[in-house]
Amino acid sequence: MKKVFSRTKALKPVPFHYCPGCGHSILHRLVAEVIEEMDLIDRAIGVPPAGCAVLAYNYFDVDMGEAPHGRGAAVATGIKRVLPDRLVFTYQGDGDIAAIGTAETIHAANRGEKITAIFVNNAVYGMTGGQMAPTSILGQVTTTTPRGRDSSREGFPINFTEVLARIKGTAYAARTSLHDPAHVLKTKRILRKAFEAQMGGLGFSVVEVLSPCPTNWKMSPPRAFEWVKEEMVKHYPLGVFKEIEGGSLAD
């Protein structure tokens, strides 16, 4: 009998910890078939900061380091530079990268470093118990906002790719979704395309990805899918905002 699918040799033998319904594992299966594909098992090193990805180190059957909150995008710079040929992505939520890592990211990007930072974007803090992040659409109810996220008390949410995209040092920037399947595999293209942006040598790529959240939403696993669809994507447009094709970023 033909094979057809099998477990992606990047990711290790073990049953995932997340929710059901939560999109990081569809995720890590993802970021591993792309690393595998591209044959960077050997040199591919994640950096997961503080979130419910904190442990994806656990899955990834890869090098893996550890970044403390926010500081994703400063620890894999480090890495980047004492070792330029390695493959090297941060895994980061909304609360990680826009709000305790926004500078870090920002700068990151400034410099054009060769790193590509994953964006999980759930619109809430999912790890600490489903607060309001910089992410968080208007209207959203969290545990902070429980009358629904309000302009005039809690500002707006920040469309963070959008923002990176803009600056010079950026080479890929994209957004896309895990509410259905077409979605899935075009995220994986996505990925592969910031993979190749960074080996390249182009410079800063980051891929956003919504993600559901179905135990802080308080909804079933497919409601949440749904949910993203219907009102994340509206806030969250999809698409590739940047993408340098070859050259330098200064031409």
Second form
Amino acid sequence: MKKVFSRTKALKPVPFHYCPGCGHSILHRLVAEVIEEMDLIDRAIGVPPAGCAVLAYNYFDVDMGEAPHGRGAAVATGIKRVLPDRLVFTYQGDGDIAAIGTAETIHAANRGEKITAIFVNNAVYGMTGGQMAPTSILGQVTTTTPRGRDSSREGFPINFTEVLARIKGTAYAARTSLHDPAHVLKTKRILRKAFEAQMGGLGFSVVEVLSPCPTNWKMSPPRAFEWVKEEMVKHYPLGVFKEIEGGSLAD
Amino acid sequence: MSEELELMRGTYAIGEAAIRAGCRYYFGYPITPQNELPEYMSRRLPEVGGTFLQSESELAAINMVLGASMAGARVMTSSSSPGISLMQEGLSFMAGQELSAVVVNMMRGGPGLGNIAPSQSDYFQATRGGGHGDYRQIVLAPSSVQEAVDLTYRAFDLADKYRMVVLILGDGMVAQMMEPVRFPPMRPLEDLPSKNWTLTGAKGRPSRILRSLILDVNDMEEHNWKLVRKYQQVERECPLWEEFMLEDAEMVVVAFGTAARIAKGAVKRARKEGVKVGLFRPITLWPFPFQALRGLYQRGVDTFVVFELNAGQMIEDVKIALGNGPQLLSYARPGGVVPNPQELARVFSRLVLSRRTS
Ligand SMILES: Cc1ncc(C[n+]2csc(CCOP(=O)(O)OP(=O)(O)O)c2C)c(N)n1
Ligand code: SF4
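Provide the structure of the form predicted in complex with its partner chain, given the form predicted on its own shown above.
Following is the full complex, with the preceding chain placed first.
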């Protein structure tokens, strides 16, 4: 019989705790598969966030070191400076990377740290119960925007990956989505590009992934996937915003 | 020990001692009165194959330290009071994850931005665990440049041995003064103790996790007790103190760091005038040398004065050590005021006299 699917060795053989239809489960698998395919399982060090993915260390079968909320880029900087030939990646939610961790992320990018930020944009604070995230879209009802996000009160959804793409030390910046199988496969290719940029020593890389949170959006999983496709992609255009092809980042 | 004496300021001497102890990574953000330490490291670390990084904040600095420690390095940061306040979350995480590092705090007058004068106003923050949670850090308080060298050198071994953060607590005086020092030898990196807990990539071994999140309350309690047992071991093994002119003393001054340095001068002066006063100087502020201090009381000393450059913080530990038995006085000078030895000798004489008359 032909084997068409098997669990990647970069994941431990344990079930995920994430809610049904959550993007984290899909993305964990993609990241792990890329690590295995690049033959980096024994050279990878991951930095999980405070957020729904805090327990990522229970799933990835690579070395994992927890960062305080938002400080992933600084923790990863410390690891990578000591071990420059390892694959060092952070896994962060939108609140983690684009609110509390904004400064660390921008400055890690600006220094061209050879690390990769995997940035899960689900437009809410998942772990703490669905409050507004910096990426919540206008009009979105959350537990702290009961009347819907209003730009005059709560400001605008932030296109953080575009910001990071403008920074000189960033070698690779892209946004992808998990809303259908084609985009899931594309996400995997993009993750690989980001890791390659890091391992090629080109600079900072970031992959923002639009990801459903059916629980806090109060939607069924299929409806949540549709909402990513119909609402989130409008505000968060997909694409590769920056890609340095080899060589150096200097102008 | 190397042969020659070198005249060096405190900050440079601490930097050099760290490098000789095997520190190859420094992350930090400028703040007076310790800017010369990052400046020294930025010059010196690249010469020994190390890395200096000026971070965007102390928040970032301590988390870079956290990462480098996870990766197994001997690593250091330094700052002064407001910056150390910003680091507290990271220090708490490092305690939870049992990570080793050396942190230098050259304290200043506070609260808030305060001033940059020598002060000891962060005693509580340093010894009580300024961050959240049930944790401890080893606190070393040098009172000379040579002692700053010796304690910094030792701090890295203590940090690795106990998987703890070691805090070097000084002030603008210790940071800025120039004194002759002798440096210990350069430790070859190959000779440093190996660590079986670091994150280096799971090559030829199972993958590892370093975390402080422990959701199960029973597991969390067990983790807390494990930390407590470690801290108790440190309390047994690590207290350091100095006794100066204690024989026949009618009154003992308790002081640390810069305050102790001045107090020593004052004790010498007072002795010349026949005033029988001595000095007890805690070198480790945590673990505090409770038993040694209690021993003095048991030996018959019945008057103690705590001299500190703050509004009265270490006196709480002295009270714990001595209980209600002896007379306990406080001579506290907050805000960056540093009395000179003459002034202090007069204070001590007055206190001894009033003790005799009372
Ligand atoms: C200093 C600090 N503040 C607040 C929190 C509480 N907290 C944990 S996760 C989180 C936000 C999570 O949202 P996000 O980063 O978007 O990730 P998600 O859970 O949606 O995957 C918050 C506010 C914390 N752990 N630490
Ligand atoms: S709350 Fe949302 S982000 Fe968190 S696990 Fe559930 S679906 Fe996923």
